[in-house]
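Shown here is one chain on its own, the form predicted on its own, set out as structure tokens.
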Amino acid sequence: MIPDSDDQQAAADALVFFGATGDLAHKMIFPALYRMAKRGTLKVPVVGVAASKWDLTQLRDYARDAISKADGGVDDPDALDRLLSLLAYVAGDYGDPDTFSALRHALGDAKRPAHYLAVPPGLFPTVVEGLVGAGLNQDARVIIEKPFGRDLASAKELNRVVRSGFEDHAIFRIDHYLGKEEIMNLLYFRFANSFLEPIWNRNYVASVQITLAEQFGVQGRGAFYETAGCLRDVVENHLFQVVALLAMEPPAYQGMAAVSSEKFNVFKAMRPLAADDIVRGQFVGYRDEVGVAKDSDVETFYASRMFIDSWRWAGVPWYLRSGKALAGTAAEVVVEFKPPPQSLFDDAVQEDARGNYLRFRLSPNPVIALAARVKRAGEEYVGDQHELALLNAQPNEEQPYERLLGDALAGEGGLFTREDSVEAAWTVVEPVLDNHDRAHSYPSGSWGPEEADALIAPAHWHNPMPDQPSPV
């Protein structure tokens, strides 16, 4: 796809890196600018400011570890040392003038940076007001990391901050599943083939499934869980993103703008849930975990039924639902087709038979997969439903920071979050915020508390299995 004009930016000559001392620079970023090393797209001076006191050195030893640690380790020392040596290090309070004044001396000559603000949402304006106080957001552009806020007003007053200090087509809002290779796919497949169109929408389409499940608990991340739960966490932009790829309408031209438009429309036009839309559950064992209240009520799983009402796909419900502690870690998106209207054979509508469908098996080990029911052999008109699967995996695709690092460097927001979008979702999810009953227990390994299969009734889960074949 051609970026649109208004997309695409002159190139920056440096990526500042706020947190550079973080978890998240361990786990994610260090990782990918390596890969972006790697592959020859990071030649620009990376410096990373922290409050840590440390020194150059002590950066690169733990960027080092990091990389050691990642899938793949260091198999490319070449372009270790290339990395290695674009680093800098500023060491300073976020709230002190100074640190930003040793941050432009670091930058010399650099003329267009990217401000990375891998730091908590509350510093957003301390260290945007620093970048403004030193002139650091003069041709300059900010990348910033979801949560987008916490509800609708926290979401716009979080971009009042960050639009004191740079005007919106500098802005890089960063969801990493916009950046994976199955979800960009979402948005290929559909367009890219045209047998999908005509059955594509609410005469066909009975229902949509959307599940991202974790076999994993919160992994000591307890404290941070208290202050976001699964809704904020993963439900209001990773699922909804999923949703708009798959509900919006065909853009009007080539370009990622017209994308991110018709991404939208499709919020725009989500019916605001209700506290009968939604199920909340909780695992047992969650309240014990470091940082937990003892009677926490914060949900660890989440199910919701949506519509939305556009003339696309008005009564079909869609179905959300995400959780820690399940039986499987997978993402699976499974769009169900009405039975035909007439049946010539009773095999194919006994109660418990499933209709036709189309499986996106997002992760792990991508499938794009179609449903359909096949005669037996012999005289009789009896059948099976059987899928047939394309496996997806692409040898040495770019990963999420990868990608979405390297675009933000070159000015391409394509895969960004836009802010009528972010004030959009939460509108959706604005009356349930408070107004919900209890979560509901599940033991660690189901999936999740009975209460959700009665919300999807007379109709069942589609339970991802990772490691074996999806049943029919």
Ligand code: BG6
Given for the second form:
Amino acid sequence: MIPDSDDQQAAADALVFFGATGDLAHKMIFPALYRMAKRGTLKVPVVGVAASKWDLTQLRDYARDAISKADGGVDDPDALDRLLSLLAYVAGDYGDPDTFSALRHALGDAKRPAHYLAVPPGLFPTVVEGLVGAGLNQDARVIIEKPFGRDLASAKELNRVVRSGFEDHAIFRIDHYLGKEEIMNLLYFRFANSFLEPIWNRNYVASVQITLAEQFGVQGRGAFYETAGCLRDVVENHLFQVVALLAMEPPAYQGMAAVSSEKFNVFKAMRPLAADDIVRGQFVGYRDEVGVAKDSDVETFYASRMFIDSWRWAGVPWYLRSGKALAGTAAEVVVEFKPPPQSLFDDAVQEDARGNYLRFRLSPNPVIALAARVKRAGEEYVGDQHELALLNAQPNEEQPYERLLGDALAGEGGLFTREDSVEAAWTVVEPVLDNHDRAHSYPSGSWGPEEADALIAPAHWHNPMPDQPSPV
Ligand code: BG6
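Previous: the form predicted on its own; requested now: the form predicted together with the ligand:
Every chain and every other molecule in the complex is listed next, the one we just looked at coming first.
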């Protein structure tokens, strides 16, 4: 898919990285920059900015440590050296104009910097103001991280703040899900294969389930999690993006802008949620986490039944579910087709005689599998469902942050979230942000509270099997 010529922008000539001494930098960004250096796609100076009173040597040590602890470690010392030689560091308070003067100086001849705000959203206004005050927003772009607000009003306010310094085409909103190969493949698989189109609608699809299950808990992020909860952390953004790619109409022309428009239409067609469409859960032990209130009602599990009020999807339930401290770590989509119109065979009435389905395992061990029934040998006309599986894991895949930062530097906006889509998604969840039952507790290592089963009855959830290997 090509970027639209209207949208193509000149490549950035420096990456400014606010929050360079933080957690996200360590976990995600330095490893991504290293992989870019290995591929030869990072050639511009990288200026770290943070309040920590470090010098460049300390930042380099931090980067080296991050990379050595990431998957793969340091397997290309030359690339690591190249990355470290591109680094510069500015220490200073984001509220102090001197920080931005120092940044201007550190940027030297760079004319089109990309400012990456890997800082808590509460600091966005301060950083944007600082950039504008120093004229560093001129011909520049800004990259921001989810969460894009915590409700519709705060999302609008965030958009207003960022728009006060940057034009829309210069704003890159990162939802790292969109940088995943498996997610891009949803778009590709749907529209590169003609066999799907006739059945990809309410006439043949009975339901769609999307599960993002995590075996781990909040991993020391209790204080952040208290401000978010599962719905805001992963459902309203990551899972909604998956829904949009599965539910969208074909883009009208070849270009990522057409894809973004069709995704926006899906967000607009999503029926706003009501309290009885959702079930919230909290794992036992969550309240003992650091930074978590003893009487917290924040959900660590969330399930919902939603509808897309469009011609294609009228009446088809979409079941979304995510949680921490569940029985396994796996993300999966199951598109379940309606059974044949007539029961011709002996097994058609069996309880497990579910319709055919298409299963997209997003992680781990990605796979796309189409399940169809095949007769068992014997006199009876009884069979089983078997999966035709396609291998989807690619060696040397670009990791999400690598892909997205590379695209942002190159000025390609196709994999980023549009302002109107962010606001439309908040509109869908707005009615249940405060209006809901208390979270039901569930034991760690389970599939969430039992109440979630009632939401989907008489059907049931298909729990992904995390250890299921990719086919070979
Ligand atoms: C992040 C959430 O956006 O996505 C995390 O903040 C979550 O809580 C993560 O674990 C899931 O994405 P991935 O790519 O790590 O599976």
